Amino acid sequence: MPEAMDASPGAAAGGLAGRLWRGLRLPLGDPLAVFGLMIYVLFILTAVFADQLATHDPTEILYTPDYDLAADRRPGEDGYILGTTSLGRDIWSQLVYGSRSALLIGLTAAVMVALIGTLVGLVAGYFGGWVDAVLMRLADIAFGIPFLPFVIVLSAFLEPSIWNVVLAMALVLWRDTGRVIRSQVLSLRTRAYVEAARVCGSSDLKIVFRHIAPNILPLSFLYGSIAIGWAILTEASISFLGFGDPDTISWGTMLQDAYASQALSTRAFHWFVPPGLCIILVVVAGFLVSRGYEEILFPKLKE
C-alpha cells in the first residue's frame, strides 16, 4: 500500500491539533472536492435556516379560502414553490426540512464511522498479536454481512427510528475504515520516531495517540467523508421501502410518499425529482471530497 503522507518526526511534532487542521484543509487543492464541500455547505445552511426558508410547517394539511383541500398542486399554483402532495402537505417545506434529516444522519454516521473505524485500525495495528487477531475477525464478520438487509432486519426489530441507520452504520461499516486505518499503523509502528518516543519511555497509549494517530487522521476524513453519502442514501432507501419513522420528514419518506400516490404514473415530477436529485447531490458531494483526500494521500493515483 502506498505511504498514505509523509510520518516525519517533525510532522509528528505538529500535535494532533495541528494535524487536524492539515486533514481538514487537504482537499481544499481540488476544484472537485472543492466543488462538493460547496454542495455539503448549501445543504447545511438549508438545514440550519429551514424555519427561515420553509414557508409552512411540512406535516400540516393545507386546505384553500374556500376549505377545500389544496390537494395535487402543481409548482407555483397557488403560490406554492414546489406544489403541494396528493394529501396537501407543501413539498418545498418538506424539502427543506428533509435536508435537516439528512445531515444529522449522515454527519452522525459518518462520526461514528471514522471513530470506531480509527481506535480499531490503531489498537489493531500498534498492538498486534492476539488483539489484532481478534479485530480482523470482528470486521471479517462485519464484511460478511449484508448491509440494506441488516438495517431492515434491525428497523424491522427497533421502532422506526432513523437513528437505526446510524446504529447499523456504526455495527457494520467501520470495516473498511479500520482494515485501511490498521494497515497504515503497521508502517507508522516501525518509523524511527516511534522507536525513539518508545526508548525515551513514551507509554503506547502516548505514542499510539500522540505520534501515529495524527498521520492517518486525513484518512479517517476520507472515510468519514464517504459514509456521509452512504447514511443519506441508507435512509432514503430504508424509509421507501416502508421502515423508517413515519414522524419524521426525510427525503426517502418524501420518495416513499410518492411511490405510495403513484406519482409517476399522474406525472407529478415536481414531487419525486427533488428529492432524488438532494439525495444524489448529496452522494456526489462525498465521493468528490473522498477523491480530493485520495489523490493528496496517495500521488501516485494522479500519474
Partner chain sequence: MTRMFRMAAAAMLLAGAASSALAAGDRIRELKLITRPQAAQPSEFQFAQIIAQEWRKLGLDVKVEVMPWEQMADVVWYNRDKWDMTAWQMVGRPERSDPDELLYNLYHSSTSAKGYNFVGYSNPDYDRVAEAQRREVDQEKRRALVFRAQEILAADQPVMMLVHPRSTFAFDKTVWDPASVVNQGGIGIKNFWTFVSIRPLGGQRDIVLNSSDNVQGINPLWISGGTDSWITELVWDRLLRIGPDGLPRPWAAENWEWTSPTSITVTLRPGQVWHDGKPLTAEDVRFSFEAAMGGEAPMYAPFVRNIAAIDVDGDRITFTLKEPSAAFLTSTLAKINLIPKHVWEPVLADLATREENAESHQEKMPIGSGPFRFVSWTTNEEVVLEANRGHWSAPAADRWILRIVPNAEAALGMLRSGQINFLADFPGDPKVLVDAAAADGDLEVVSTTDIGFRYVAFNNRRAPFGDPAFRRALSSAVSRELIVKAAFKGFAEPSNSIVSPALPFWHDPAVDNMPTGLDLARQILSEAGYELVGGKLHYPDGVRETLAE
Second form
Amino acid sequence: MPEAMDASPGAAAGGLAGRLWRGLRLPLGDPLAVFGLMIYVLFILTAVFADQLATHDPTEILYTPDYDLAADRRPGEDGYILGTTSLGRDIWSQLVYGSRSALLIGLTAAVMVALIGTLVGLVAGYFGGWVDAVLMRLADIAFGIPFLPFVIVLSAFLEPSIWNVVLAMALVLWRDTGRVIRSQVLSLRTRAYVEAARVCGSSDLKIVFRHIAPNILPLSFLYGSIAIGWAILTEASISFLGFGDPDTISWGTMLQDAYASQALSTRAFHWFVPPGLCIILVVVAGFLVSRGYEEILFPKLKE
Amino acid sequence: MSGMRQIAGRLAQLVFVLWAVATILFLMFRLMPGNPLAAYIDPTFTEEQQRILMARFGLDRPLWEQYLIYLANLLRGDLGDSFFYRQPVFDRIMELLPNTLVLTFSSLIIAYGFGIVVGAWLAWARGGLAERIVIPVVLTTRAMPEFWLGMVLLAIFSFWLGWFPAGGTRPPGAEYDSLLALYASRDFLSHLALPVLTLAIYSQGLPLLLMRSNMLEVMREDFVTMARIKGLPRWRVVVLHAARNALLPVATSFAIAVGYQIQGNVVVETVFSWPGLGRELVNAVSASDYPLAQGAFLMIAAVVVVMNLIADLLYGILDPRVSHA
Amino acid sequence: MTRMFRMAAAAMLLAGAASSALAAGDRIRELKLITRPQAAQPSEFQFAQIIAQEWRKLGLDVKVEVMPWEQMADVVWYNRDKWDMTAWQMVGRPERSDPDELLYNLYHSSTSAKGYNFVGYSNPDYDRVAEAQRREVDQEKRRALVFRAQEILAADQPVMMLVHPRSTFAFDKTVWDPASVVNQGGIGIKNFWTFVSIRPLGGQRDIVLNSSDNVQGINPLWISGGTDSWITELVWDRLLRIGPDGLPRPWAAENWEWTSPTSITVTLRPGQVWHDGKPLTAEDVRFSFEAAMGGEAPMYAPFVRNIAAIDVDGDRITFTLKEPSAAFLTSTLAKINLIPKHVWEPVLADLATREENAESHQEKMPIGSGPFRFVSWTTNEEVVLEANRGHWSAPAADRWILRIVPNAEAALGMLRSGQINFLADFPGDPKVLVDAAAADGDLEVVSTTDIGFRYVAFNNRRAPFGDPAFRRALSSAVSRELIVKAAFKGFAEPSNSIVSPALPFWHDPAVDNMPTGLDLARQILSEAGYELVGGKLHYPDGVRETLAE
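Could you please show the structure of the form predicted in complex with the partner chain, as a counterpart to the form predicted alone just displayed?
Next comes the full complex, this chain leading.
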C-alpha cells in the first residue's frame, strides 16, 4: 500500500517503528507547536467561560430604548465591543459563543476521525486476510467520495445541524488515518516483541491494545489535530453555501451572515474579519501541533 | 506481464468503487423521506398531473426496479433528466465540466510551480530566518477558508482596484467560435485570474511542504553526499541532483491534488459566479433537483477516482522501491 | 417603555394567580412558527423572531422552527392539519394586478382542501362576495365588492398581514436616460416596458442586467423560474399586456370588444411577423390558446379553463366563455404566449405520443414575435437577446444581456464597476444599495411598493386559531412599524390587505392603519375569555384543547 499517496508529508517516510515509542506525549519541544497548544488553551478557556465573557445573548435582537433596531453599530458604539450585525445582534458575543461550536465540532470530529481510523487501521493491519480486504475496499470507496459535496448532500437531507459535518467526517475521513495506521501496524506486527507476546500466549486483543496501539498513538494524534482544522473549515464552507445550522452561532454562520448582509460593501471589517481570524488561528494551531507530532514521529526532518 | 495484470486489477477496483459510490448515492437520494418531486409539483396540479410527472421521472416504479434502470442507464452514460431544467443531466454536466477542469488545472499548475520552487529554496535555506517566516505563512494560507480569501481578493482587485472582472468566464454578450477560442482569449484569462489566484494561494502549501521535506530527505542520501564530496558547487548539487529526485513524489501528488481540488472548487465557483460543476451541484441540492445533484456528484467522484488511480500507477512507475504486494 | 411593560406584566401575573382557583380552560400548547433560514430569507427570519418574542409577552410559548423552502412547502401544502403558523410570501406578478386571483384563490373555501387556501379559512359571507366580484363586469360595482371582501378579511384576520415590501432596483444613469425608465405600479422599474423603452445616452447600447437564479428554461409553454419569465415576456408577444398602470392594454391585438358577458372578440394588429420571417396569423393565435388547453402545457391549463370555444374570422378572433369573468383580460389574454403554429404543431404532435410534455422541449433557437429575439444561452452564465428591429414597438437598446450572478455582494460590486448597468435582482439589504448609490453618484435607485406581500399564516383548522378573536389578538400584538423598521430596514409598507396600495383602484384604504399594541392584544384576549394562569395563557373557561390529528 503506497502510503505516500497521502496528502500529509509525514506519511511519506517509512520504516520508523523503532522511533514510535518516543511519541505519546505533547510536542513540547517545538516552539511553534507550543504556540499552537497555547492557542488551543486560549480558545478552550473562551469556550468554557463564554457565559462570563459574552455581553449579550448572541441570538437576541437588540433594540434601542425607543424600539429601533440596534443594527450596524460600529465597535464601541453604545457599548457594543465589536459593534452589532445588520440584524441587531452583538458581534462580540457571537464571536465568543462561536468558539464553543468550533471546539465542539473540531474536537468531536478529530476524536471520531482518529478513533475510527485507528481502529480500522489496527484491525485491518493486525488481522489481515479477509478482514483487511473488506476494510481496505471500504477505504477505497471512502477515497472515491468527494468530501465537500458529500457534506452538502448530507446536510440537505438531514436537519440542518453542526453535527452533519462531524457525521460526514466520521463516515469518510477515517480513510487517511486508517490506511497510514494499517501500514504502520503491518510493520509493527512482525517485530520481535510482538512475536514474543504471541508466543507467550497473549490474546490478540491484548497484543493489539497493549503492544501495538501505544506505538501508533502519536500518528492518530497527528491526524486528529489536522482533522480539527478540517472540521472547522468544512463547517464554515457549508454555512457559507447556506446549508449550515441557522440556530447555532458559529464562525461560519457569522461569516455567512456578514456576507449576506454585505459587510464587504459597507466595509464592516469589525464584523467580517474577526471570525475569519479565529478560524485561521484555530486551524493553524492544529497544523502547528500536528507538525510537532510529525517531528516526534520523524525526527530526521528536524536534524 | 505482472504490470499489465496490476493495471487490470486497478481498473477493476476503479469500476468497483464507482459502482459503490453510485449505489450509495442512489440510496441516499431515494431513501430520503418525502416525495422527491415535492418541490416541483405545483399546488395547482391535479392528481392526474402529479401522477404523470412521477411517471415521467420513473418514480412510480418499485425501488429495486428504479435501481436497475439507474445502473443500466449509467452504463450507457445516461444520468436521467433534471427535475429543474427538464433536460438530460449528462448534457448539462458536459457543458460545465470543461470550465471546472480549466479552473482546477490552471490553479494547480501555478500552485505546483510556485510550491516546488519555493519548497526547494526553503530546503536549501533551511534553518534560517526565511524558514521561520515562510512556513507559518504557508500554514496560514492553508488555514484560511477559501471563500473568505476569495471574497477579500474580490473586494480588493475587482470592486476596489477594478483590475479584474468580478465573475463569469466572459464579458457580457461576447461570442466565440469554440470553447477553445474562448479559453485562448484575453478576456477569459482576465476572468480566470481571481478564482485561480484564490485556489492557487490555497493549494500551494501542499507541494511546497512536500518538496521541502523530500529535498531534505534526498539531500542526506549517498549520491548527494558523493556529489558534495566531489566538490560540486552547492547549488548544482541541490538543483541537479536533489531537486530532480525529490520532484517525483511531488509530481504524483499532483494527481491526488486534482481530486482534492475539484471537490473544494464548490465554494470558489460560488464566490466568483463561475459556471462550473461545483456551483451546479450546490444549486441542484438547494433546488432538490436530485438527478442533477446525483449526476454532478458522480462526475466529481469519477474525476477523484480516476486521479487516485493515476497517482497510484504513477507512483508505482516513478518509485520502483514501492512494491504492490 | 420597558418599565411600563414590567408593571403590566406584574399586574397580569397577580390577576392570573388570583383567578387560577377558578376553572380556566386548558393551557395553550407550545405554538410553532415556521420560517425559512436566515441565509435564504433574512427579513422573514428576522420578523419571525420579533413576532415570537412579542407573543411570548402575552403568556404564550412560541417556538420558531426553521425549514428550507422545500420542506416548508411540503408541510404547509401537503400536511394541512399538521402545522400551527408559518411565515409566507406572495410575490407580485403582473397578472396579480387584477385582485381576483388573490381574493378568490387565497380565501375562497372551495380552495381549502387542495388549492391556495392552505390556511383553511372558511366564511360563507366571504365566499359569496368573492364569487360575485369575479362575475361582475361593471368596474365600479366590482370595486365595491372588492372593498367589501377586504373588510371581511380585516375583521376575521385569517392571517397576520405584515407588509408589502418595496422592491428595489437600480441602473446606471450615465448609461441610460432616467426619463426612459418606466416604473410599473406594484412591479418596479424592472419590467417589460422599461426594457422596450429604455434609451441609451452614449455608446453603451446593451442592457446588461443580473439575476441571482439560474435560467431554468426558455419555453413559452412552461411557467418555470421567475427569471425565465423576464425572457419569455420579451421574446413572445401576447394579445394584451398589463400596462404600467396595472390595467390591460392592447398589444398584439389592436382592440377588444365584449359582445356579451361570455363572449369577447379581439382584432389582430396587422403586419406582425415571427422572428423567422413568417407572418403571424389569427390561426397562430388560435393554435396558441389551444396548445394551452391541450394536455401538453399543464401549467397554463388553469388560465384557459374558462374558454368554451375559439372562432377565427379573418384577423378577428372570438373567445366564448363558459361563465362571465371580469379577470379574463388580465389572467388569460395577457397571459398566454403567442407561439408559431408551424414550429410547434409537429413538436406537440410528437410529444402527444410520449410521456414528456412541452415543458421538456427546449428549442435550440426559440421563435417568438416579441420586441427582442433570442441569440444565445450559455449555461449558468448568460442569456443574450437582441432588438427585433422589425417589431412595431422596437426597443431603443441594441441587446439585452442577462448575467447570472449568484450573490448580492458581487451584483452590487459589478454594478458599481460598470460590469452590469441594470440591477434587476437584489436579494441584499436595500439600505446598502441606497448608501452605495449615494457614494457612487452614477447610480439611480428606484424602490416601488410591491403587489406581493409578506404575512404570518395561522392554520385556521387548528385550535386555537379557529377562533377569530384569538387571531385578531395575535395579529394586533405586534406593531407593523416595528416590522417595517426592524425586518425590512424601512423598505416596506405596513399592510392589512392582500390588495396592495400599489393598486389604488382596488385597494380599500379603510382597512389601513390597524391599531396595534400588547395592551390591545391582552384586552381582546380577556374579552374573549382567555385567561392567564401563572403567567401562561389558557383557553376560555371549559375549553379543552383538541387537535384533529
